[in-house]
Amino acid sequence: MGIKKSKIVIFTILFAVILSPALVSAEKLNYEQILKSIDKLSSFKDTDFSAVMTMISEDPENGMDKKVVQQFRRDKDDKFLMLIEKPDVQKGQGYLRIGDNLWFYDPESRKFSHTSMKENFSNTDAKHSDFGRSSLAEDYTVTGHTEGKLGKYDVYILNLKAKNNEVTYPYMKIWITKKLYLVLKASDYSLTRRLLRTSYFPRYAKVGNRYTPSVMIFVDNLVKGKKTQISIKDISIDKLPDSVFTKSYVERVNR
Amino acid sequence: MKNTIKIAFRNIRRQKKRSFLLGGAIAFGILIITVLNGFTGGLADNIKDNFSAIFGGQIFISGSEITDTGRVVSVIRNEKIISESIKPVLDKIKSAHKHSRAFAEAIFGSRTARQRIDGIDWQKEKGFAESLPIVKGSLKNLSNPQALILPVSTADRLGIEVGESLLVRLSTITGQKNVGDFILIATVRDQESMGISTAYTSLNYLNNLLGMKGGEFQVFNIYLNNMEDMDSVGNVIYAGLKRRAITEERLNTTPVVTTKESGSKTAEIDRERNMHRSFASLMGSSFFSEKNIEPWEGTKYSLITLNDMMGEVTTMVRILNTIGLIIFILLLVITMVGVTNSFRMTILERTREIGTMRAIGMQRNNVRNIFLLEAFFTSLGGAIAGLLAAGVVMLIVSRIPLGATSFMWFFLKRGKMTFSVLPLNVLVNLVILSLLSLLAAWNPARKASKLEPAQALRTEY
């Protein structure tokens, strides 16, 4: 009885040790795959995508301000337009994204200039990033994860780590449904692991098989007070003309 | 001799109203070119000056690397290379610092500020550390690795007090974000460069957050013990640096000027890209991910003179100083016709005169030299006036505060316009001058020493 009861629990320590790490990388593995998920959804790579977006940003010491940009994105070139159309002072600015490039149009001095994806859109509290296609699992490993409740929603938290120096915020936390994998508020965290934004995204467009924010807040966790609000409407999957994407376009529509 | 003095002199006095117009003439162009001069000469030292307070010495030597990915940051890891090839030219050089430098965002509460840090190591920059002109606090806090030293409008900026913290929003060299907490302790007078001040904090603190080791810096700066030898040493420094490893080529950003209009394209952006890497790797900042970029294997060294980026400034001086000598040469030979005229005039009024002091035995080199002289001492009576009134001009304009967010803010000094006058400018105007005067009296006065004393005697007008 006792040699059988020592079988019993090598062969349970036996199969834990083999088992485990299996385990372990099968649900780590699913966590991967649910960035790639996420990535996979609001990208837009067989399709192009146009939209209207309404950005309205509050800053405690410029107070509060209105922006109407049109916004083009061919995802599968990794390409990007956005036009300002309000307010007039701005009307005509656009940055133009080819794939590594991203440029910056000014109407006024008709030069467009080098500009960064890490950098903040035209003041707003959005990064250029905001607006291309989703690259968490290009880009992070997931590191930790729990499950919990956001609002009515239940939710996967994943805490990300970036995978080189080179990506903007080196940790995310990040909120997403269980059932469709729909990003419902993200945290950006610095080098120092200090909270620097919280991205909300309350409400979601269908489009087609796809899935995109059609609200973003975006909130300063480190100045009081500042945020952005992105509405998105207008919103279209038709295929966009090729010269959308170019210099001579940018220029062409500001004559 | 004397007597000849004497007599011109006594011409001069004679003909105040005349002699006061001519000298007047001549006084407006000496004044113009003068003050002129004397603003560009003040423009060239100031932006100079200005250059260097912003980038803090006359010479800089940066490095870059290449990642994996194509994007080039700015970090020298070793000094070595640059510790052997300023060695020939020590005894040239004041000072030498490393520095790193970030352009960050200051937060304090809701408000914000746009600010450079320049990283500094406190225990071997003593003196650079009691040369900063303290306004409020103290030093006496160096030691805690988070202190912060800001400018006066920085902090005013942000309604900060010294002993507060405050939180800094960076980007590390690979472009993360990055955030560092930091303590107020002490704030300085703002510089005079371009509206840009500096921030100061501790080497190895910025390191950390900018994403470098303790020990690694982005930029050497170099002070000189005579700014003449800018040139000179930089050219020695860079030789040196490209005997011990890869070197940027030295940066032109003179004006290109190119015939072919294509070539004019490519020249320029060349110089546009150039102009954008000099600054930007002076600010420390990395360069943003640029295409064919040809790779290169450890640090890269690229090595700007102040007087690399004056290439502009200087042209523009030089075309500055050419117009006005060209608009000074007009305006002598428009008085000098009118010197011939009145000369013409005065020998016909003095001709008796003449033929007079030609009757007692008065030669005819005598005479001429009469008119000469007094042409060439009302020139300078008129150049003396000038040069007093410019002198006048020139002290009461550089009196004018022209205001701290004036546009021309880097044009001046404390907000001020300065001038400086070069003897040798001041110089070459009143050879050009004399000899001026002395062409335009040449001829009335030979014709007064070619006049027969009898004839001159019998000559009435």
Given for the second form:
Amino acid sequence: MGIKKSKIVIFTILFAVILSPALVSAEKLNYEQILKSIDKLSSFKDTDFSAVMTMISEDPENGMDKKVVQQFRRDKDDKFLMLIEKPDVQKGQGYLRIGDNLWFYDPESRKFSHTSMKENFSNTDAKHSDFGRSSLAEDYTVTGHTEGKLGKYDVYILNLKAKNNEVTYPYMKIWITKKLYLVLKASDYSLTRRLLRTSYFPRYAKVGNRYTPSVMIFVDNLVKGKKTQISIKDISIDKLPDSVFTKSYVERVNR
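Switch over from the form predicted in complex with its partner chain to the form predicted on its own, please.
If you are looking for partners or other molecules, they are not here, because only the chain is given.
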């Protein structure tokens, strides 16, 4: 019995020694720093950004809708412009963000009206806030974390709580690849922790030393069967004229 007990003790010690580096490594992970890495990897603060987005929305009540949208971003100044090119009935409608202000432009009335980053973009399941730079580290605190798998990917799973009332969702859960810190999935919750929306980012494009989703899927968890898929192409990081991010430009392209 003494020999068996000794073997058990030795095996237990060896097992603890083998596991301890992994445990220490896990404890040393700085999840706040991971949020900063996500923001840095997916934001374009040293260049401008432009792309063409095709948005296909499915709604059980209203059927299918397709939009083609031209996107322009200048992340260092928190500016973006979204111009709808199709369908023809919405052609020329635009959303211009400059800092804390977001305006919707209606080419029929030729007027700008204030709107919110928390609102849905043109009756899709995407929010206006989905099209600006990533600011997870500024806006959220990590309240819990674990590890797991999402499909074939090893991921970190982080629970987030908002630091301010300016964000679209007060609580989030995100699934991040361990290698590059790419967000593959996000669950968005209300103040009462009700699941409102699930977002998927199954494909990324490398642009310079940054990564941006080339496919985004937004699923409405309150209306069964309602979702929007966005495909992104013609990505460019060439410098844009300063005039692009002005009301006069939006008015001019509609003449």
